[in-house]
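Let's start with one chain on its own, the form predicted on its own, as structure tokens.
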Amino acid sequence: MEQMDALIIGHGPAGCSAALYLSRAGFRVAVVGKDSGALERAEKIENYYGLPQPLRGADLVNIGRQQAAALGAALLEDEALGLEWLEDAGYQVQLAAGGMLTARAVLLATGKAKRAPAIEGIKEFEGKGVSYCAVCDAFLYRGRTVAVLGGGVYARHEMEALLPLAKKVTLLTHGTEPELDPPKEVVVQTARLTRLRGGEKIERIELENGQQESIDGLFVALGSASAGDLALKLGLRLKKDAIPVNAKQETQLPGLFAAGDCTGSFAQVAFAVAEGAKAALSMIAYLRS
């Protein structure tokens, strides 16, 4: 397990902007990211200060990464699966490749937090059977029947946390084939999930093919873990699918910061870069204190 001073999850404009300031201040910085979302697919950027000519989004992203690496930041092409607090070491992130990183300060900068899928009942049953963190809540479902909504590495990570405790685990791929072979104990349902039913708590799910199944809990793990997913794992509540921060980019948890689209700010490179810089200055003050 490698110990860093600062860990940045997300290597887009907000994350790499923060990495520049933290590295120049002499801190050990790791930047973890899998992709840079919509910016990486942008055909032309021409409304950003200092560009002598229009630039592809992917090229702008690569320049930012190269700057951060040149100043000493460690850039890891990996996916963050989980984030937790360790009292004696700060924050710990689990990576898809299997490693662990710990840091005293963490910046969430993975872009816009994912909205809950448009499935009837999913918002209504949040906290009443619908969970976004298997590591947090698996113990509550020991000996019970649960389902995981997803089909990739993140979903497999959630299943592995549930299997030792739950009576039965079903993987709901929501109309797609699973990206990875699920554990042999897991039942796979590829039909789309259409609605959740129950009273005070979730009691059953209904699939597009008309099939119904009784469940006690549903763990949402579609795609990769977003900044919002990681915040939820630490107990933070989102506000309109965004991570609430103050003027210093601080969340409600000490040492945890957020910047860029995941905070609900205006979705422009200039805003992401500015928030990344503000977050870095706040992280520097936190680390030095």
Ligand SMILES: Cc1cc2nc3c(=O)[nH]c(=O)nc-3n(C[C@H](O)[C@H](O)[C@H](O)COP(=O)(O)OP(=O)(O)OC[C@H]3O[C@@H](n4cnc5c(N)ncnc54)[C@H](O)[C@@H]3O)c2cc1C
Second form
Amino acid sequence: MEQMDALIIGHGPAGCSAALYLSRAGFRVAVVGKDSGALERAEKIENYYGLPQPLRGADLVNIGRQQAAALGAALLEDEALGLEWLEDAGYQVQLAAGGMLTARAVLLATGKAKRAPAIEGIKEFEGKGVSYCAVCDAFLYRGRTVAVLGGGVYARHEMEALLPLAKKVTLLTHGTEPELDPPKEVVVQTARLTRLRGGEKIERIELENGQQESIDGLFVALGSASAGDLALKLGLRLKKDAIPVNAKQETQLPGLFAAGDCTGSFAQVAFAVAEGAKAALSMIAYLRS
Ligand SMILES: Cc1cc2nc3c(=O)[nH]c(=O)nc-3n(C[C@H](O)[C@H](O)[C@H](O)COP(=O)(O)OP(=O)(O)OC[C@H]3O[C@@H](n4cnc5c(N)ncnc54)[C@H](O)[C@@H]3O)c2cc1C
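Would you mind generating the form predicted together with the ligand now that we have the form predicted on its own?
Full complex below, order starting with the chain above.
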């Protein structure tokens, strides 16, 4: 397990901008990212300062990453699956490739908030059986029946946390084929999930094919872990799926910061870069305090 001063999740404009400031201030910084984020789909950027001619979004991301690496940041092509607070080590992030990193300060910069899936009942049963953190809540489901909604590496991470405790784990891929082979004890259900039913707590799910299943808990792990998913694992509340921050990009948790599209700010490169820089200055003050 590697100990860093600062860890940045997301290597887009917000994350790499923060990495420049933190590296130049002499801190050990790791930046974890898995693809080019929002800019992957941007054909032509021509409204960002300093570009003599329009640039493809993916090229702008690569330049930002090269710049951060040249200044000493450690860039890791990986995916963050979980985030925990450890009393003696600070924040710990679990990576898809299997490793862990710990850092005293963390910046969430994973881009636009993921919208809650439009499944009837999912919002109503949050905290009443619907969970976003298997590591946090698995013990509540000892000997009980649970389902994981998702199909990729993030969903597998959540299933692995549940399997040693739950009586039965079903993987709900919501109309797609699983991206990975799930553990053999897991039952796979590919029909779309349409509705959650229950009273005080979730009691059953209804699928598009008319099937119904009794469950005690549903763990949402669609796609990759977003900043919102990671924040929920630490007990933060979201505001319209975005991470609430103050003017210094601080969240409500000491040492945890957020910048860029994940904070719900105006979705433009210039805003993400500015928030990343502001977050880095706050992280530097935090690390020196
Ligand atoms: C089609 C399109 C065109 C656009 N055109 C323009 C334009 O012309 N001008 C302009 O200023 N803006 C434009 N934008 C908006 C701009 O792309 C975003 O505002 C900006 O990229 C936000 O930066 P960010 O760093 O917050 O997030 P992103 O750029 O989305 O970066 C997020 C990063 O987080 C990483 N990530 C996500 N989840 C994880 C995880 N679990 N583990 C590790 N890494 C993770 C991703 O790999 C990515 O590196 C456009 C956006 C789109 C979609």
